[in-house]
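Consider the single chain below, provided in structure tokens and representing the form predicted on its own.
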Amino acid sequence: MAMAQALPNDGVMRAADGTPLKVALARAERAEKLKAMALVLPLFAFIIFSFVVPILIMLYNSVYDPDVAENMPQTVVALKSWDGKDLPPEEVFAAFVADMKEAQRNKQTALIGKRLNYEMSGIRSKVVATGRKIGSIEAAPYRDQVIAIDKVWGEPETWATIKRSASDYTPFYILSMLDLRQNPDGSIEAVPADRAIYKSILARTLGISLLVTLLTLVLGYPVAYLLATSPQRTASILMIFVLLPFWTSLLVRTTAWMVLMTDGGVFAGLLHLTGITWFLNLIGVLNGEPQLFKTRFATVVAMTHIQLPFTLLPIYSVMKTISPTYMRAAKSLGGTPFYSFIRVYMPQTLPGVAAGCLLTFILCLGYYITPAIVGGPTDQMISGFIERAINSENNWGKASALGVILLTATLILYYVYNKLVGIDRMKLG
């Protein structure tokens, strides 16, 4: 930049062509920020539309449920003056008959059944065959003719159900995912406990994830520890094997736990070698042979091995910055090594252990490979459901609803953790 000059006239400091240097600096600082708006920008736009957007899209499909409003539009009007209590009047099954043949036509019968089944197990078939019959009703009276075709028809709850499934916008996929349903007076009530098993899906994701989180963490901290003290030489090849399991994919690694864990297979034969089988089974632990494979065991151990390295590393990282003076001043002061490992070293490490074990923590919330090889039925996680709901299902609204519980769980826990974490470090201060 052109050196400044003052001018005698008004004193205000000027570049050389005259311009005031405050209004100069204001540009050449504009010009700055513009550039790093251009460098940032496509790493921004990447983030908005490879996460946000699809976050975005997640909330809006687990409330909009447009089926039934946009395939029986008649019989969604004549629904909306009827009280629920008796069957609705003839209007509706009028309604009803004209909706379902042009739903016939369209070959839409079998999209309204799937959406009323979601609610009422087993009507999408008859759904389908009324629309296929339907079209041998001509005139009225109405409401007979089609109680003839099908008795659930003749149910106050079938018009109840189509009734609550009317809007475009439903609460239906978040309340079904909390096991909660709404009824026919819009009140909300539990579902009965033979069908009620989203809340112990949750609670079984989460739990899973905090005990994998916990054991990478006591696993992992002497090795990050070790690492960071070792002569480098000695840490260079133990970091080799640290990194080692990034060379094999996740199937891979799930698939070896897989032979790993079969009945009569290594770790079986291990515990038969070394007597454990055989002490157990005296003790009253087990009867007969180990079930390693298809149990909750199985799943937590092959999960740890996976997430071990990205709660190690971040920690590593923190202590290779902590100069080693601070442990021979503690000890220089009278601290033995334990005391002062533990109020001197341990809290400079803090910030490496809350970011390993939140990165852990948020993966193993996404695990659904690893259950489903080598978990059983009652080991699997959220993220399986969804996947099922998508890929085999074909039902994004409950798929999406899943997903707004998951979402919601975990920024409800990151929320306590950063109170926990603050109330911690205003005790250290």
Second form
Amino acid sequence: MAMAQALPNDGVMRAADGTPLKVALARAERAEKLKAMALVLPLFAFIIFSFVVPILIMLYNSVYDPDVAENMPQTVVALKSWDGKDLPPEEVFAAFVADMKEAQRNKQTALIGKRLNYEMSGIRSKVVATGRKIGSIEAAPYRDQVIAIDKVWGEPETWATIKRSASDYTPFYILSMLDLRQNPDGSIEAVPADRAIYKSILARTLGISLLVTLLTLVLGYPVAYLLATSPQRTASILMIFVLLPFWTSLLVRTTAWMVLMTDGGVFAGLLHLTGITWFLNLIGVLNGEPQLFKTRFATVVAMTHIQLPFTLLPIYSVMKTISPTYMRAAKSLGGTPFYSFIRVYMPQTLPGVAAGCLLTFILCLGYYITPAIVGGPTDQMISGFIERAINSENNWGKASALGVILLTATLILYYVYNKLVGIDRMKLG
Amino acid sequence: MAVPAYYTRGETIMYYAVRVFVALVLLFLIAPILAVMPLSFNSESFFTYPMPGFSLKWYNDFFFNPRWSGAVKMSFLVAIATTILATFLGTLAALGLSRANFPAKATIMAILISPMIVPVIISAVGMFKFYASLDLVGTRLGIILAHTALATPFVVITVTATLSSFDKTLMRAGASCGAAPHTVFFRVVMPLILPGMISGALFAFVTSFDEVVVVLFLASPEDRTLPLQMFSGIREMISPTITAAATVLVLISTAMLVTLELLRRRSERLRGVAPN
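Alright, leaving the form predicted on its own aside, put up the form predicted together with the partner chain.
Now the full complex is given, and it begins with the chain already shown.
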């Protein structure tokens, strides 16, 4: 009590120890906040370290490319003052000889050749061959001796390419993944049509994803409707048909489709048995038995099968919340069932449709396993090309640039999804 | 379910058409999975019906060939370690995130969930390069760390969902009865959020157990997981042992599904929500 009397009587509410209530509350809230942050910190740090940083480094690789700058340091400096019109002056060739001798000693000529080859096809072997012969050049004049080793060094274009690759940072990979290239003068133009392949890969990835999303919607919507409106007991049984595939691994389901779609396999037998093969032959779409394995058809069917629950379940959970009274009201006002369904029921399911379709579309963009197993070479999507760029071509710049494109598309859609649905409200199972 | 008496003929046709359509879609969903299972008992090594004879030799190969049984062991080891790590980290984070007024909650949540959204090939390639610089490529630790990153979002989501219906006054009640914070957690909070934790753990387990792409980059050729063994098997030479492996995996996922469903019911009973 003595303490309470010592407090000034200024109308401020105070806690038992005399601190103003506001301050005490703020202090308690700050402590709570710190505690909450301390709980999140371990996972946050872990995700940043094991996931975010690796991806950022990879993305950085799509523009960071020091192979030429590191291995031809003198040439790069000497080329700085070159105007790019005629052959470079003698001192560039002198620097080039010195750099190549060094590179040959360090066994780096193949690396230089590989990097230059991306922009000038065919130069790789010439660089390597030049590296082997460069030791024979001992004194000036360098220019003619170098050109004598290979004519390619007598072309200004070669030196323009080296000059362009000289920076540690290059827009080359990202540009070429969009079928663009940089001219020697720095302007950007489209590559010739016969070398433009990446846009078609992008278009294919988007096309397959869109088709699969539409198919899952068309197939999934009626199922979700029946699940949501059936009596509980029926619905739980039907739900097993949706959840069992959902829980079965993607690889197993892809394997199943591969087994079913092999030539002369179960699927072909089924088509034969139901007369579909006969019918397709009749109308001239097909000649003989269908070839299913390693086709676009197999890819789309398998992906639709795998993604169907992802589209269906969000639609189902939204439909679950729609009260049947709306439909009754619509009908009692004279709407036919069909009209009531279109005008009253369907608009209410749109949030679920958007959530399900976006999720499926996002996941489809990143498909790798399924097209790799049941698709043919012309059915591979971006992910497949990323895998190949690394495992077959050892081209990190290309893989990273494709990664940038795929990730950008995914993150934009993820942002939309987050705004629309809220990621923490994502339904699982 | 009968057709309502007031339906017109056109409506009746629609009614049955929808049901037939749905039946076909459900068949499409389940048939491929069921059709593969009998083929794993085929005595010949091709994939079509009718089967000439019955044999368990592919299962014999699956369980006793060290290539496959080693892969199964490796998969379980990695998946269990991943589950423990992911459940621990994910539950802690969910507890923190569910507190009121968490700063920048949406952003942090988006970052924590991102491994689920980022295409797995990008994660795999990024981790491959980064983990190579730490000498983690080809090690089990590397795979476990990578899988944990991919699996934690599932734990965060399920536990956060459970916590959203958790009555926080119970914690205060516990504290006012004199329990220390950790006692409140273990005696009050955990029993109530346990179903969420377990389903999160199951998701984490399945994520790791089924994952192929990251393993494709991070595993050493001698130390394959089961999905990687299947994937390489498919690419190199198709052996019917793959159908046996697929059948076993389907059985495992069925067991998971049943467990999850039981948990969901238990959780609803605990919260006093009658299963609707």
